[in-house]
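Just the one chain here, the form predicted alone, laid out as structure tokens.
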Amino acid sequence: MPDAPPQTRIAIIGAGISGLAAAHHALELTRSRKRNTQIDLFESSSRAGGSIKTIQKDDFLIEAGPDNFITNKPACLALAKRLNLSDQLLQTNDQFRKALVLRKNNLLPVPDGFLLMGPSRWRPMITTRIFSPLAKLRMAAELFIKPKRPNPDESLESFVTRRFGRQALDRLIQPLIAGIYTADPATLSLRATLPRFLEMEQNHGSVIRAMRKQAKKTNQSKSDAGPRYSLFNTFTHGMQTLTDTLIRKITPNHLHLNTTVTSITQNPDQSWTMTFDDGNAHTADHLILATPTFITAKFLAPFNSTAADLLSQIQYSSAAVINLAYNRDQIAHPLNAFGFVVPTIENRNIIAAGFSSIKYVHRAPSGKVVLRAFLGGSMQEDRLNRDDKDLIQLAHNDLTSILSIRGDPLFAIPQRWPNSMPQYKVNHLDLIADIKSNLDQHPNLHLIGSGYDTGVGIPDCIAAAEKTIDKIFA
């Protein structure tokens, strides 16, 4: 009788979406390839799922963390289908597929055809009230500005002001980007976040020229706002449907909550031993750290101080999400969009707000609405020094002023996310390359999560986690 194949032990530290996706994919491959593996996922807190958190309050569905994922990056959608969640996928409300931007207490629509960093259509740019006439001329001049050669990494602020002018940055591009990265455009790496715009400049000589060519090639409709916003999906019962389903697939044998790893040690055979706060230990052939980079740095410091120092250079910003419920007749604004962004130059306390029960159905009872206000980010972290009551008041005051709200909210739920958003600063990709180079001596150690070079979105984290598991099983 042939000997049983040797067992491969895989340990994962951190049960956010990256750790959960890695553990689940390892179990998938174990079954499909009939492999002999032991898979253990360790989480120091009493809850798995990281920043994905859905709250059911009465007949309201509240998203305390991310409220959707994008489908043009396929990893999350593919995972949902493998989890048999396809019938629970929910698209955005097609009636109000647009976003607004605040200018001097007026909410103005983001021009049709404006995609994060530049326009693909002329008429909406000519007629918008977001920019002054001189600013519009300056943006049109982008067609005649020569590319920067050679083109090393540069900040978003440098790129935008060089090509489109200051007002384009301050009035629209900064708040749109802040809604994704909560970052300071003066330090945000364009190559690590939006490299396609650098490629447009290099390949076409102009971002506008490249975007217009792409629009013609894809035969865009008169308004591309609808198709763009239709790329966002969630689940009928909230984003936590995804993590709860993963947790059910992984437990009870593989997920260990309230289990704090205090140190890791590499053994002579390239395996790893984890020591826990209760003094127990666990050994694995492959160790995956799905922790924020500042925690990963502490794990690595005793045996690879260089990699630890490099990891410590990656900074994080903090944010808070305040969900507020109102009667619909308290709000004078038509709420005819998915939400709005707030430029820093407006000197408001919130950086954006979402109209949750407009964006997705079944988020609030009839006659009521849920709004989500965002505070913090790298440019306004001082706002988070307030207590929860003050945070709610700051959010309510801004919403009242901007949306013409009468009276107090029915209820408000604050959720803080400290050190939750990695900052991809200029030369971030070079920093990650140095980290990877220093970890070559530890072939069975794997780092995953949003802090590296894969992106900050849920599909990005899932794709990186599954790629790591594929590598281990290969």
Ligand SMILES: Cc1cc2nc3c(=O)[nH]c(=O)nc-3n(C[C@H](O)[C@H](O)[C@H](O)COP(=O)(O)OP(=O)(O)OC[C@H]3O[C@@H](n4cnc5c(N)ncnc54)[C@H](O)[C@@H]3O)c2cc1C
The other form holds:
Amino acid sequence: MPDAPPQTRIAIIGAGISGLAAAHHALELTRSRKRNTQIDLFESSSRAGGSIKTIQKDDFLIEAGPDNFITNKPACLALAKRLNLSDQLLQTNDQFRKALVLRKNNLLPVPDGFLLMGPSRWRPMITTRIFSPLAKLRMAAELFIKPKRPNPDESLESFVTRRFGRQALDRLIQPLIAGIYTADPATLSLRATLPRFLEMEQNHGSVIRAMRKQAKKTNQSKSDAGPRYSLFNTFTHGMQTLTDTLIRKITPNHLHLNTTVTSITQNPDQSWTMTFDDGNAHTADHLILATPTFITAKFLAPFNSTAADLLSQIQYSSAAVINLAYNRDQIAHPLNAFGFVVPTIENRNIIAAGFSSIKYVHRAPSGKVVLRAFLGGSMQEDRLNRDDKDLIQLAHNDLTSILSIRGDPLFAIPQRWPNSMPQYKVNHLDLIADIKSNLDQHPNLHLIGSGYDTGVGIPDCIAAAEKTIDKIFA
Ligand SMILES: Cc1cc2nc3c(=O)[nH]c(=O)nc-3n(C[C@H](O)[C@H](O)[C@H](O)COP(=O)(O)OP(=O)(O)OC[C@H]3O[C@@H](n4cnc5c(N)ncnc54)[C@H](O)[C@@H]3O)c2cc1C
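Same protein, different condition: the form predicted alone was shown, now please give the form predicted in complex with this ligand.
Below: every chain and molecule of the assembly, starting with the one above.
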């Protein structure tokens, strides 16, 4: 008997982690609910996984893109467990759990209990050499600064200077946040990126007061918590384990590589037809666009120019990750941390560096280390105009002067990520709300990925993808 035609056809464009997670969850629900669904995932390049890319070079494990995921947002950890990857989860090397910040060519520890925005403990703040005595007093005065009411969206710079003073922003908070969002603090939306700090201000009258309360609660609940994961996790064989496992579950029937979608059109019966660069076409009932927003905008332009124009307002910044390997004895610095961040005011070429083989074990053979330098971001994109050889040299020069390195790297692997970091600018959430309301008229069209209101991290992308599939199956 011939197979019955599918009840629902779902097509997904873009096989980064968002598209892969969507396709995988659609397959999970198809099986668990015994549904007859056709699932197709189209990817323009010859590999799926988007910016997740692990390279094995001899005995070195190199992360060319993301190097871990946060566990306090559960979607990635939960997916890893469903994929039977629990035994491959790798926690950070607790012995060196510390971050450093560059201050006038010295690497100083980020004060204990300083969580992105403010201190939850006094003693490390009093003793740190990052801030002047006056700046410390200014930061402590945060306890007495009244919340801004009403509180429209504001930039990170405006919030931090208002509550903690300029030095707190310039010397520590800017580089810590830049490490995540590669953003300009003068334009980064606090509400879209770090709303919990706004809530702290509004609900507790002070970020410091709220953080100290939170720290107390966390300490109390630690004793009765179940099995704990460190805040960041990766996989023994690197982040690509996640995407490779998803790919194995999805292929061969559902994943179409080297297939660039050039346009989409809606049919009178509400289904969607996408056209490929080879002239072929494919039709589906639900269409999920898991492409960067500037590509999604091009798809929408012919039939919803308003939504397309709004989408085009979301800007992306570019970055480069340079992995460099050294003999351990070439480096004088003790490398007793996970890495360091570099404030823009220090005027360097790199914006951060990770001590990869210290943060996670078994990333380099004994006696060797891998360091990961980041360049670019919206504040220093001009550095990326150089060729690869120059980029490696810029990274090596900065590492040499900061970590006291002798000689050249054993090897270096540069990886560029053009237009890869969506910038959540002030009023980003309003912009996304406008886009969504413009798309209400197309209920079978779904937009997912890091550019919207769901967050830029891997767990955020997975959560948004799975939620979209849940909605379709509901
Ligand atoms: C250097 C770097 C480091 C990062 N580090 C971390 C980290 O440590 N932890 C963390 O949680 N997050 C990190 N992130 C963020 C995270 O990796 C990304 O937000 C996430 O991978 C985005 O996934 P995505 O699927 O939404 O988009 P993408 O990965 O960009 O995937 C989109 C896909 O769409 C495809 N595509 C585009 N156009 C078409 C078309 N016309 N037809 C078909 N296919 C098309 C592309 O080829 C691509 O594969 C990092 C990002 C970068 C760039």
